[in-house]
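Only one chain is included here, represented as structure tokens and corresponding to the form predicted on its own.
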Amino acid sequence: MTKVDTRCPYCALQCGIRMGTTESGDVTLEPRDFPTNRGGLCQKGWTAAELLRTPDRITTPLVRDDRGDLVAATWEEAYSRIVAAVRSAQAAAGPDAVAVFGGGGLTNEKAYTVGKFARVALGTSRIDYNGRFCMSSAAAAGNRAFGLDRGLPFPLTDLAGAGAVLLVGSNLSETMPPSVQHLSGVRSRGGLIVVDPRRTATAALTESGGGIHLQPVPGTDIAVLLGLLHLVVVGGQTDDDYLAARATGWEAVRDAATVWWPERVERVSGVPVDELRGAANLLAAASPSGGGSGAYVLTGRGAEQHAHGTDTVTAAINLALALGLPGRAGSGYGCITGQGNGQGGREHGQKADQLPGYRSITDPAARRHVAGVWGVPEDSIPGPGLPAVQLLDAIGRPGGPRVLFVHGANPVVSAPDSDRVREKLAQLDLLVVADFVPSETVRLADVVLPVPQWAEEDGTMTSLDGRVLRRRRVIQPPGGVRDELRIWRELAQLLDAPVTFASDPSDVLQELALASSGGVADYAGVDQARLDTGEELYWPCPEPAHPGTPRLFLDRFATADGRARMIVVDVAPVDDDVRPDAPIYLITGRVLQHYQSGAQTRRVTELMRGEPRPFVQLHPVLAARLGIEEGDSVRVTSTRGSACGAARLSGDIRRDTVFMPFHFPGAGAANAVTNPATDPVSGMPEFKVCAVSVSREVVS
């Protein structure tokens, strides 16, 4: 048996698996110790190999013939009718009129070159990618704060000495089930702080060792990390050196916080004011300027999904700072990043503002830089596109994309007003999309390029806490599937393309490295040799020599100063919030079994057997209220559409609020209900709370 080590294919965890193949071609997956998993995995990346041999995988080019249908073609009639499409809609109106839509599973390599192909070969700036449903509001906020946007700033296994932990808005047990283990020192010191509406799995951690959840209204996290911050300027227990050494702005947060008093945070978002204040005391008796061992803020989804998401995350940031944490051994402030390869997926051009090494694409010395690796004239790269939201809602205005590539994506069930989605491609000249397993958004296409899956290709990851990681390919694809790489160099080719684009991995990750180099995520000093001898490398990494970063902003913040920036902000409303109408908080999010949009793991039938259907998680006070029992079927209605799933009548989750994961299509489509409103700042859409109006569904 040969076996190869490499990575799962989901969660930016990352976790390190070695994979076998026998004589026979069977394929065997087990775990291997690696720091963010130590030997563990959870129920996807078990059953992860399934996945290669599900029985409706893609093989073939296909392209929608007269009759409507999807039928087998051959690469080179694939590929005409794109170029056919591209040239006539770009000759009609414009290079913008074709766009590109990526993803946040692509590696390294596939990001970086799909950004390359936009702005080069197709001379577009409409490029953007499903991340912008992931972290932007993190990444926003991050930026602004510290000048640099890193999930984790240090590496996850810092945790475990934590006194201290404030999770807001982040479901790791069930979202990232290894990463829990990281969590038992805390846990063990009591010193776990679990902010969500709901009393989930990680919530349900905090009963055990004497940790805290506060569990508040929807879309009201900001009103209490203000409280917190109250608190915690009120009792003195701020590190006031550090803030003169290593911040500013903060005399101007501070003055804020004080009208948030624990009684007004109490009203607001329904925290009882002992919980808020035993939170707030944990923070700082394990903050350093408490003598404590050390405390770290967190935020994930539910606090950032919102359209004041970047505002949340900075209120969460301004806390942090206040007890002296970014930047200090054994403190910190972090992101939980979500998808595999949500951190380096980012950083090397798939955004609609950014260049290779989370450069903007606005600066004059980033776009000189980055067209001298190109090869192309400073003046041909375009300017700044649109957010992911609404360049999905500019298909069919006029001005608006006609042509739309999708790599590595599904947003017909992973971007808000889901229905209103589906309807935008279908006004489409052409829908390009590459996958490897007939999606809900392939099954709209008009061409399909079958593309390889995660054991079948090469290239590097970026795990959530920086790491820059080899996937490896264990097995061959079928002989029909052609990589992305090569696709995207073939395609280059046919459009004319000025300059030749690299189709091997080891040579795209060097390019990347120089078009990486000087900027603030620095891969200049990364390459296949080095990671093949099992060194971590974590970014910035700026010369072959360089060690790697695991911890960032020891000695100085990556602002122009060297300071933190301190921003005030306040408590906005909910954008769609309850009323009359639709009285109840709708908020989403995802389960054990399945992982983002659910293309992959609703084909594994160990995972669909844990969790087969959509359902709406309930209180029971709620539910007899509305006639409801276990088991019936739910609609949830808002102003843009409905989902069905069957009640789950749980203690679990507010009186005033339903959960429904988003992970199913069709009837069960929870994105179908979820508000498209955005951030201004992130441009992150606000999935995680809205009104709706509850229903026992009548089955004839």
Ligand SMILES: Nc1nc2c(c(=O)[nH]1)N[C@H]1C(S)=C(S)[C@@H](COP(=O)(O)OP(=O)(O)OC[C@H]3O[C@@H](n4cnc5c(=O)[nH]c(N)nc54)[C@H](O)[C@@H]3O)O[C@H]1N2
Contents of the next structure:
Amino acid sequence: MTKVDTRCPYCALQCGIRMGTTESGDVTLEPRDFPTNRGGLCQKGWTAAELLRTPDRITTPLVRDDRGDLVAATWEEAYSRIVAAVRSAQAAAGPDAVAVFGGGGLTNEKAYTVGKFARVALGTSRIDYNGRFCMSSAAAAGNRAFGLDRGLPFPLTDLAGAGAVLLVGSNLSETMPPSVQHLSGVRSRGGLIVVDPRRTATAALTESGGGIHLQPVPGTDIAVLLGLLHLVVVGGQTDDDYLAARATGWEAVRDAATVWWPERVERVSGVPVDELRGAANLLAAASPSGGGSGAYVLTGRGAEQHAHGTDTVTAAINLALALGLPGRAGSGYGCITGQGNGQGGREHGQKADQLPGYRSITDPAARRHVAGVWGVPEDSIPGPGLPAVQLLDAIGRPGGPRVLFVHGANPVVSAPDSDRVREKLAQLDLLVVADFVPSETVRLADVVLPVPQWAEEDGTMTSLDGRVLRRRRVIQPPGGVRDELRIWRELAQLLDAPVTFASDPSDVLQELALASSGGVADYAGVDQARLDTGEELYWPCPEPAHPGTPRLFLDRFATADGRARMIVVDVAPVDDDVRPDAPIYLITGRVLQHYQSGAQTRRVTELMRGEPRPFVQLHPVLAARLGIEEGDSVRVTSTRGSACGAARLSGDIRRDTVFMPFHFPGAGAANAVTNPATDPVSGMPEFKVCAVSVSREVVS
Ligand SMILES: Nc1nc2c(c(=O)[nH]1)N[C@H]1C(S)=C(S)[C@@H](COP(=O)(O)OP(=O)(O)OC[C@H]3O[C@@H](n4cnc5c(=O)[nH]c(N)nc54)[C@H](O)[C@@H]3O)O[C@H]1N2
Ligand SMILES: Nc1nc2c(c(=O)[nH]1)N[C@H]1C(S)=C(S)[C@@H](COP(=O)(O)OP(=O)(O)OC[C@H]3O[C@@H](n4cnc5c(=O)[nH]c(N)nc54)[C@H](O)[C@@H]3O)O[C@H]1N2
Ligand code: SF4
Ligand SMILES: [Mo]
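Having seen the form predicted on its own, I'd like the form predicted in complex with the ligand now, please.
To see the whole picture, the full complex is given below, headed by that same chain.
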């Protein structure tokens, strides 16, 4: 049996696995020791290999025929449909008539190439990706405060020594179970604080050992964070020497927090004053200036996926800076990146306003550099495009996209106001989707391009803490499948692109290294050979001899003057707030067994057995008021649409709030209900909270 060391296909923890193939062709998968997972895997990781043999795997291109059915076709037919539609849309309406939607699960090599394909082969500005739905608020806040966005600017394992960790809107116990090991130290020291409207498995971790669970009204995290800041200011617990040396804007931020005294925070958020005080004291005592062993402030999607998510993250960063945490060994601020390559996928040009190396597409020097690497004139690179929600919304409007390529996303299930997204996609001249399973978005496509899966390809991924890692091929993809690097190379050629595209992952990584050289996310010193010798290369890694950078900001932040920028932010209401006809908050998120839109995990037997159908979690008191019993079919309705799920009664959720996972399509699709209103800075939609009415579904 041959054994290959690679990584789990799903989340940003990128747990180490070892895979093997037996002579009879069976695939084996076992956990492998790696710092982020220490030999652990979650149920999704353990069962990941089943998808490699899924019976409805797409193994040939498909095109929509005259009767409206998707039928098998040759690659030549699929390509000629695409080329004809691109040419006619662009002839009629200019280069931006064609758009691209990428994914944070793509390898670095593919994330880089899809950005280049859009700008060089299609000549369009219109590219964005599902990471807009994921990391964008934290990225925007990190960039504006620190001048750089690397989710965790320190190794995840650093958390082990902390005296306090404030986890705002993250449910690590279900979303990255092996990572919970790194919290065992802080739990035993009684320093874990979790902010979540639900008593999740993660919030329950605070109960053994003296931690604190704050259970705010959805969308009020910013009030809680301002309240914590207020308390550390009043308590004289701020790190004034650090603030004087390492931050700007402190006085204004401090003054703005004076109006968020704890009783007022309690009125807005429902978090009791004594709990807020307890949390402030835990954090301050653990902070370096309080003589503690170190403290961390971490945000997850619960804090970020709001129409004011960037400001909420900014409030979290301001609190961390006031306590002197960022850029300090053993302390810090971080956001917990989600998708398998959520970090690398946001660095190399899939974002609407970005060029490789986390460069800005409006920066003349960045454009010159990248144009040089690509071998194209600088002025041929388009300007910034539209963020994901606006990109999808522009379809069907004058000047909007007529052809859309989707690579690594399932927006029919995962985008907000998903019924509308479905209508939008139907208005395209041509929808091209590359995938390996018939996802809900694939089913709407006019051309489907079958691609390899994770264990059938080579490349690199960047973990939540910025380590560049190898993904390795274990088995050959089925015949008939073509990898995306090859697809973009061939399409570029057919579209008469001015340059030839590299399609070997190691060549692409070399090109990416050059393109990112000198940028913020500098991979210039990264190559496959170095990664294969087992070196841990954290970016920035600017030269072949550079050891990589596990901890950022120790001497200075990445701003022009080296100081962190503190920005005044204030409480803002939920965009679609509760009112008499929609008196309850819907919040959304994840369960252990399913990944994202569920396109992959709904095809794995054991995961479906564990969590087979959509559900609505609600408090027994609310349920009694609405005449709902355990297991009843419950309809959740907003001004945009409705979704149904089986009632799951639980005292773990606030009485004014119901929760639905977003992993299911059709009648149980939470995103039929969610609000597409976006954050003005990041473009993040307000997935996490909207106003709904809730009723028992009467089955006639
Ligand atoms: N099992 C599983 N694991 C995953 C994924 C998956 O789909 N399934 N996806 C991966 C990806 S891409 C990501 S981004 C991460 C996400 O990882 P997390 O951020 O941990 O996941 P979520 O469940 O989306 O949200 C976390 C919590 O936010 C809470 N929440 C909702 N509204 C609010 C609010 O207003 N304030 C606060 N404080 N909390 C709120 C929810 O109750 C939920 O428990 O997980 C990664 N890992
Ligand atoms: N209501 C609500 N909605 C949410 C969220 C929420 O918390 N609440 N979370 C949001 C977040 S954080 C995220 S990250 C998004 C994710 O949402 P999606 O973009 O829908 O994510 P996936 O389900 O991972 O979809 C990836 C698709 O690409 C395919 N795929 C995987 N690898 C590759 C590849 O290499 N190439 C190609 N071509 N295809 C591939 C998979 O089979 C799958 O069909 O959902 C967002 N939507
Ligand atoms: S935690 Fe994430 S990377 Fe690890 S096994 Fe689970 S899904 Fe895979
Ligand atoms: Mo995500």
